[in-house]
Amino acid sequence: MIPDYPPFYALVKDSILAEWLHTLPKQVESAFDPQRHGDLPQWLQAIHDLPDVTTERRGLNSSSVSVGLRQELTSEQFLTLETALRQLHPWRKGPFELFGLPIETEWRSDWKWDRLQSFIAPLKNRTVLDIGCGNGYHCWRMAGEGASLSVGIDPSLRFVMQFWALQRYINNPAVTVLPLGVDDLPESMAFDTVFSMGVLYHRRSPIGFLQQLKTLLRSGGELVLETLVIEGDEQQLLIPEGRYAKMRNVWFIPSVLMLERMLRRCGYKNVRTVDLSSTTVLEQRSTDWMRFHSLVDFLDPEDQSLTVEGYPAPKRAVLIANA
């Protein structure tokens, strides 16, 4: 069983992204092939087991994306809801609240949103893409700001199914999370705003990735780039030997000044850095909804300014630029 994407396709058909429909439905169908992921039947069953209730209460503009009230569920339904949602563990991006049930995720993704929201172009009536969106937390926040289409992509089916658990009750076809990676997108698109948050350092070719992001934007469209950085001048970068903060696939961490130069070399205009923040163990941590190791386990226990490998601890910058 594939989640209900046709209402989203109907909106795309009447948008500037209409040509995407030549390839998108088949890509989605392929991604949900049960032979590609052995846990997919379990996740689909969890979505099926969610209580069959409707609600008019939705909160997309608060720190915790929320839907429903506790009194709208019986005690049995509330237990069924929690049991089903826990089948989708781990929950990494959030927080959320469903019918009074708080989902305390690994990341306080609302903190990242608060750091960038006042600097980006207003999202009202814009077509927005969020690359590597996880379960779509920020997609809901973008919809709350009035985006006409809020499209997230993430190749992890577990996180896609977490999105569909929310969508079961929020029921907004203008918001979706697709089981795709950035390399699955057409070569040329026309989004008004593209968000790339926590992706650049996972790409083997950072310049190629920045050029690829530019092809996804309309002329004058806005890139919102959030990524790991280090301190230093325009010549400084870190290429980890092996792991960084226990992550295997971290390839390239530049200084802010180098990253600004890279964006200009790729043809972006009006490049500016709007935030620089150290990641703390309050922003990224283990919780009852994400019971694996988290940031505190990735830092040197004797000196939390360093990772366990001896590199500078995570520091993140938000940059904005125009195509």
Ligand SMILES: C[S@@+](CC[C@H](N)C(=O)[O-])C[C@H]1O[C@@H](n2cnc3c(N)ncnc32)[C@H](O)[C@@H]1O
Second form
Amino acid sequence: MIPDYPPFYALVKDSILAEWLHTLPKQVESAFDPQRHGDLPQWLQAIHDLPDVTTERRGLNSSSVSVGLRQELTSEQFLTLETALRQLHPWRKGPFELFGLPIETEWRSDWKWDRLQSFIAPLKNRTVLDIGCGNGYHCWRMAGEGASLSVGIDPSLRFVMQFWALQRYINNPAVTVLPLGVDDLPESMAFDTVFSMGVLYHRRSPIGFLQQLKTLLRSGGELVLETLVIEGDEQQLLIPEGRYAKMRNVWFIPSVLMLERMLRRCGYKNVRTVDLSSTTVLEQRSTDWMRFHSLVDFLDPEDQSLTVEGYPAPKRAVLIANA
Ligand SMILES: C[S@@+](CC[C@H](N)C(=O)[O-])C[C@H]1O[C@@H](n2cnc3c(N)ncnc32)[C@H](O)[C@@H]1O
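What about the form predicted together with the named molecule, after the form predicted alone?
Below, the chain from earlier opens the complete complex, with every other chain and molecule after it.
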């Protein structure tokens, strides 16, 4: 039993994704191979256990992506809802609210959205791709801004299942999260806007990745790139010796100026940096819905301007460029 992707396939059969439909359903099916993750049956069961109700109430353009009202559920259904959603712990990106139940996630992902939203091309009627979208929090916000198609990809099945918990009630086939990594995408696509947020530093070949992002955009389309950066001139780059803020897979943290140059060298036009922010322990923290360690545990307890490894603490930039 895999989540209900066919309504999305039907919707995009005459769109820029038409060609991809020759291979996409098979890719999705194999991503849901039960051998791939031992916890998958438990997550599928959690989605299956969600109370069987429908609602007209959706809130996609407020900080907390929400669906349903408290009074639409009985107390028993409300308890069933919470129990099922907790099976999908840890909830990292959000916040969400389902039928009045707040999901306080590790990240205030709405803050990231607020930092970039006024700088991007208006999303109304645009097709958008969000690479490494986690549970799809920002995909819902993109739909809230009027995107005609909001496609996220993320290889983490747990996050994909969190998306499906929301989709079960929001029920909008123009928004989807596919259980895929960036290397599973077709060689060429024609999205109006491509978002890559929190992914570049995980890539071993950052320039190759930026070139690939360009092939996913139509000519003139917009890239929204959010990533970790360090202070310094266009020659500055941090490649951590081992972990960075306890993360194992961080490869590449450039200065903003180096990143802008990389984008220009890859052929992007109109490259500009629209935001630079330090990540605080208010934006990324442990909560009741994410009970593991979080940013405060990844920083030097004596000096919060450094990570526990002695590197500069996380600072993030948002860059926008056109293909
Ligand atoms: C730091 S999170 C960023 C989530 C979200 N974009 C945000 O900015 O809040 C990075 C995400 O990239 C995903 N990811 C890891 N490898 C990936 C790949 N090869 N292709 C696409 N996404 C990937 C992870 O599962 C994770 O959800």
